[in-house]
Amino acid sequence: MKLELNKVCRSFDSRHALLDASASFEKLQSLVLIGPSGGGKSTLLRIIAGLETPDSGSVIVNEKRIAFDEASLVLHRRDIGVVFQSFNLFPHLTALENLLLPLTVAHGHSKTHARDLALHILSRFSLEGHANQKPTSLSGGQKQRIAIARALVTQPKLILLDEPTSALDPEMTNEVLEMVDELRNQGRELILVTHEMAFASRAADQVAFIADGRILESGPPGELFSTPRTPQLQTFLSKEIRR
């Protein structure tokens, strides 16, 4: 994957979410958004799905850039995959259901063939058991990895990961991890959203640290956790440590 990001702007009301952003990375397979609490992490990854305008600034991916009037973010949308925080599962569908939805409105896939797409993808992570069970009866990790799932099932190229242990107990925490895990094995291209800077270190190629709407250091994991050059990054680091 090879990303570009050229003075992305984005403000709500008078408050900068992103303010400038630029960064340039290239064979990339996974890259790790870090930064404190309304740095903007949250805003780029939306604007990268298609999910969000920025104001001003651009967006390229593998060479094409983002265009973001409504027809183009379709079609862009159909090779993104994205997992959000909170999950985002229907509560009145099954987890069946919920894969299915993607598949048949979005794809515009018969429900047959949607059927055993999403079947398979369930059984790939071992969650076809639960595949006639509603949201309300899964467990945090099971309802994380059910979004993954569905994430998947359209075969994105692309997929970004909003923060997605955030809500879980440390156990949970380690399923969805290790789902991300092998997702990462098989050669997907990622981009993540993490406070886990142990998952970060081991996960990532390239790691971004977001603050105050700006990149402002950017490396391999190695080196950026080993020798922070901004202030803002050390004190990030000092405070995680200490978590």
Given for the second form:
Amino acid sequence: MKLELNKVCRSFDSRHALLDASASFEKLQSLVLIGPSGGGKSTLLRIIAGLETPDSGSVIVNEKRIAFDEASLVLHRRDIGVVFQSFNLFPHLTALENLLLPLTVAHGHSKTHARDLALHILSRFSLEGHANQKPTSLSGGQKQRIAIARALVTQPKLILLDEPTSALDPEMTNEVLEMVDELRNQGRELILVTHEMAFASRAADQVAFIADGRILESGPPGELFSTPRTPQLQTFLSKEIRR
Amino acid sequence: MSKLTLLFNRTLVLRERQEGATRAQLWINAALVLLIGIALGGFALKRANLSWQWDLLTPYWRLYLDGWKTTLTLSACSLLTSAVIGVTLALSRRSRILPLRYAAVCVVEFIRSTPLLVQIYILFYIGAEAVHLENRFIAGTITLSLFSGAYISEIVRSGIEGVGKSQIESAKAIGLTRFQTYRHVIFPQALRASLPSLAGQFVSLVKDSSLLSIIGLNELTQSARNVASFTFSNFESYLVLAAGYCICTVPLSLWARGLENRMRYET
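Mind pulling up the form predicted together with its partner chain next to the form predicted on its own we just looked at?
The complete assembly is shown below, putting the previous chain first.
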């Protein structure tokens, strides 16, 4: 994956979430965004996902500049899988139906073909036992794994995960992180926002540190974590280690 | 004595943390309430010194039946049209086209803040007159549908707004268009959430249809009025009227109650 951000700005009610965020990554498989809360990492991820429109600046994914009009965005979103912090499964649908909806409605697959694809993904992650359960009867970890399966089922070019473990108990965090690991091992391209530093250094090709609406540093995790250049990253890392 | 009080308490009062009445409690207390009701009613009737003359009504059973049928068809038609109007108004109120949005606000607020009686007069003597609509049934259906549609639109709107932003966001994220989001994500959830209130509104609609008798529509209330004036037996004819409405509304109420209970277990 190739990702290029040029002076991306986005403000909410005169508060700058992103202020001239720029960076360029080549031959990237997994990018992890870290940084203090409110620093702009989720906003950046949502812009790449096509769920938020920047006030100015441009985002180029794999040589293609994202066009931020609604019609193009619908197509853009179909190429991308998104996993949210709070799962966001559709509560009125079973786990299986949650996977079928993007396949049949957004991508126009036939019902039988969609069913095959969905059941295949579910069984690949040992979730087939939950296929007919509604989200309310699933644990947080199961919900998040179903949500990841839903993001994967349409074979997106890129998977975006926005703090996928922040709403989970520590034991459930593990089962979700293992699944993300597996995605990485399968060679899926992903961008991940996380507070799990140990996981970040294990799973990332590149880490970008975002604070005050800017990408202050980026690089391979080993380098970035051992020799932080900016004082912001130094404070951030020392706080994270103390946690 | 204290044993008796205890027995009373056990039978009449739910114990703390007791979820619902036992079968015995249900029967005993239901019978008790019924008895008290009959006693009060009997006492009032005795004091009012009424003499019942039910047999006076029998020649007019056909009139009642016709009226009842009209009320039933009128309610059924209005129920359908008001649902369509309600959804249309609710969507218009959320539309990005401002004239549409403000028009919907005006219509809904006007209807909700004026008596149905006035609306019936306005629509029949001005609206229907203007377009040369002489069919009272159609004019009545339109009036009742508009009236009920305004209330339904508010129910539907709160149902739609009850569907969380995160739901709409994930619908976007999986690549649904705005229309697909409404069709597959918002409406199914909004409908489920607003079904109990909708059923309640439909019960009101059936009863509100009685006001259409003022434009001379021969529905159940009009029949009862006629019978009352032929026979001078007001109470008898109106009690039959009440029973006629109950036949339509009680099943609706029970259905609503059933839905409410089911919803409670699902969430």
